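Consider the single chain below, provided in structure tokens and representing the form predicted alone.
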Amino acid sequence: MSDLVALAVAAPIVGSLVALVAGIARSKSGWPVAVVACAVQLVVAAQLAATAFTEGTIEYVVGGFEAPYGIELVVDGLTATMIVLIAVVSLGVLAYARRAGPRSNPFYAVYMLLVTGLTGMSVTADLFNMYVFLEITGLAAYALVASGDRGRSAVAALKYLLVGTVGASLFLLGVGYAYIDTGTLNMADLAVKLAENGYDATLTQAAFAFIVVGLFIKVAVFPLHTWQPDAYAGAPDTVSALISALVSTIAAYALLRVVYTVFGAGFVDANPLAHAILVGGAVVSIVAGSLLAISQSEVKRMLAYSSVAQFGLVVAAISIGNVTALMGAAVHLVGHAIMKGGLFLTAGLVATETGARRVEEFDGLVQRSPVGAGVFGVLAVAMVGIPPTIGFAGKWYIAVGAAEAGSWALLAVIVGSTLLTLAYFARLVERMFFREPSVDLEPAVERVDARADGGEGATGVSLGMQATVVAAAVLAVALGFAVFGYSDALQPTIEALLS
């Protein structure tokens, strides 16, 4: 069973190599290769999740070299959640990409490389290997953003590369300080030795600061978010959906994992400044991200700033640090991936069908794109946090966690964030369903926009594109009913994380 942990990382690597080599013999053969690789990974991830939730944590040591000297991979309930999420989202986006594109083999090779990096970040129990997978993820994401054929994509990718490199460098610097302080990089071993050295050691505090700020950049916490709006808005629709659903999500998971597996709740309690960094990042990100989302006129940029605010909620949960709040963080990471990925895919579907990409162009959308308007409306309601969607469940757990901790000011910000989220989604819903169409875009514009966003040769919306966005809307509601059973299964993992 433990060998399956390695297979979860190996399957997308093999898929990436095969997609690249297959392109030599036959162009546009990358999509079926990627589908097979993602399907294999989904089966493996589901098996690992079933075992982790029923039998406990799975541990695997690469090459037989025992930890802390060897590289250790670990799958507990939280890790299992992330790798299943990666497999489901990457396979779902492929169904959309079949028509929407891009369609070249190098694109799918890089696509699978991104899946590899994300999976590796989730399962590794070694801090330096987390950095390696963080870099693989970053390099693949930069290339995917640049895969659009507009200058905007290239500029967005360059900005993402420059800012992302700073984040990765800060993370590596923090890893270096931790190694100098303890002589180990295994997360469990680090936790023991950092506690022995004392939480007030300068090297330990410096390591925490550099690692957290580096991951803040990857998560896109305000004001370190500057790469995100341009990357999401400038990338092809398929890529916007994939990276908005997974890249910052796994970075936020890594932040949670490092804070509580490596440094521990004791470190955060003993260092008020460390706690202040987390709380400050959360509050500023929630408020500023929401206000910036309200001020946007381009739909994809509005969704991007919305992500800045939503990940502020996850950082808030990490700063609270009790079982209920961390449960909320896990639920909100899953919910945000489904909802935001679905919203970006739906925005792409609407643009392909009607040419609408700006807020004012959504007037009367229900008459021009009933499926697009319906799905966008459901996902927007879920993102606001209306019961019984998963968006409500995640915010509910985080708010209850803040109340249990007596963090009343943070609770007020969390509740206020729901009103701010309503402010920028309500105007779109009102335009879609209660106004007459005021913009008449020509079909030619639709096709040009679709090709410009990477849909090489796209001629319209396919059944696969529609099925994918409808599935996202159904999941956003159905997972809201399943979340309480899931939280019972996840609770032992969260309790172990905080022990």
Contents of the next structure:
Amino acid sequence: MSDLVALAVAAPIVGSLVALVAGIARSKSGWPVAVVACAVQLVVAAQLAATAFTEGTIEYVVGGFEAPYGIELVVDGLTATMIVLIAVVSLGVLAYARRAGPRSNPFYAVYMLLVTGLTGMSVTADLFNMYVFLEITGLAAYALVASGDRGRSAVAALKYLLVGTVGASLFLLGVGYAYIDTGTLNMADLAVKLAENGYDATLTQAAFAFIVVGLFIKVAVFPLHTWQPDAYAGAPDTVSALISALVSTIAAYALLRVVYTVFGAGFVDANPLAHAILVGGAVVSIVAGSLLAISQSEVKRMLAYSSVAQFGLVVAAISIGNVTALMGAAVHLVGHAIMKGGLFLTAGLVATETGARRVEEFDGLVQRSPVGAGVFGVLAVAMVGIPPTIGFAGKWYIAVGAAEAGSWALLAVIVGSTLLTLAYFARLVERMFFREPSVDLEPAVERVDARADGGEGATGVSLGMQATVVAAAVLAVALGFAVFGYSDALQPTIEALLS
Amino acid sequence: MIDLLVTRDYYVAAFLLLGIGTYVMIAAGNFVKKVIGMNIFQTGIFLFFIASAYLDGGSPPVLTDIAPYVSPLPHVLILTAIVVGVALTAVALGMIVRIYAEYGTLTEDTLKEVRDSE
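For the form predicted together with the partner chain instead of the form predicted alone, what are the coordinates?
Shown next: the complete complex, the earlier chain at its head.
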């Protein structure tokens, strides 16, 4: 029982190795291995979440080295939410990847490595350990983006790698400052010692600035987002969905964790500049991300810029920092992962079925791909934040949090962001449902590793692909109803985080 | 000011490397040079950690030696970070090989021209 936390990280690592080794004996054996590993991960995550929500925080010391000297793994309500999200999304995307590819064993090995890194970032309570998992996540994400067969993927991945490495390195530099300041790397221990040193110490302030800016790059906050649209648009559809749903989400979770567990609400209150960095990043992201999304003509790029704006909302919630707003951050992280992952998968499904990849090619889509258009419509509506969807619940909590804190300017931006989201999704919905198809397109199926596998004729849309996107749409609505029970369960965690 | 710089020369050197690395990453048009810039940038951070562990007159952290000891933990951390850096360089070079195979160029400007004309 007590080793379950370690198993949550170990299961995908083992899956990754088995997938790689099994590839030597038999090619295309990666998918079943990945499914088993993800299923184990889901069971473990569900068990951990059940324990964390009923019995309180789980703490696990790795290898018997007592905290604060050893690495500690901690699962509270927020962590539990994230690991369940990781397990559900990675399993869902696998159902889609069965037909859509890429199918090689190394792909699934890297896929599981990404899941490992994300899970590790969620459960760790040690700042340097978080850096290591951040880099594992990054490395796996760069390799996955490059797994597309076009040169565009490789260029996007190299750009992502260079920018992402700077982000992770700045994070490491910030960790170094905090370590020199206090002599410890354990988050809980750091919080105590940083408070003892006083919040106006230059070392503490520098550590905060480096860590936050480093994580801003990973979250893709404007203007540090430049890697993100290329990476999302250049990657294969399966990878776009997985990365857009999880990588920035867990980076934003790490930001929340570092700001409130390590530095604490007191630090942000005592340093107006620290607060200003967060608010500034949030506001600029929301406005610029939305405007850039409106100006895009490629659907996947538009969805990518939309993520910049949505993560602006999450950073806004972190900057507000009361119970309601942080609840909103957690809900919106989950909601955004489901909706954006679903939208990227649907975009891939539509492209496979009809060849439409650009906004103007979505004209009259409902006639050519009813499932794709229907799901895209539902998810777009959820993304805008129309009740009773999860998108509404997240934005509602963040907006109410802003009102409670008296941040009226921020509240105006948050409410305005809904209109901007409407602006770029409404034109797609209008084209899909109310226009006649004008262009003739051939289904351009992207066969990513057809040559490598000898290219059997498995083209078109599978039941698994359709089931996955429909499940995403159903979840986006159903979670909107589940949110009230969830917020009661999460309340103690957030209150403990802020105390 | 000068005194401060002279007594902190290790830190000054580390941050100069950070600056040089960033400059190379931005200014160099060649992808391989960009990766070299990334390595210089990371090396700056590694040296920063190592410099922070140094103690004037400290002995190696072996218990048979006499205290005070040099702090061993930053060395261990940086060993991990170096491994990460090597892995990153390997992945980056792999991508550069693919870009070269696809477009036949390693410079940013030529690549832009090739891609625009596609």
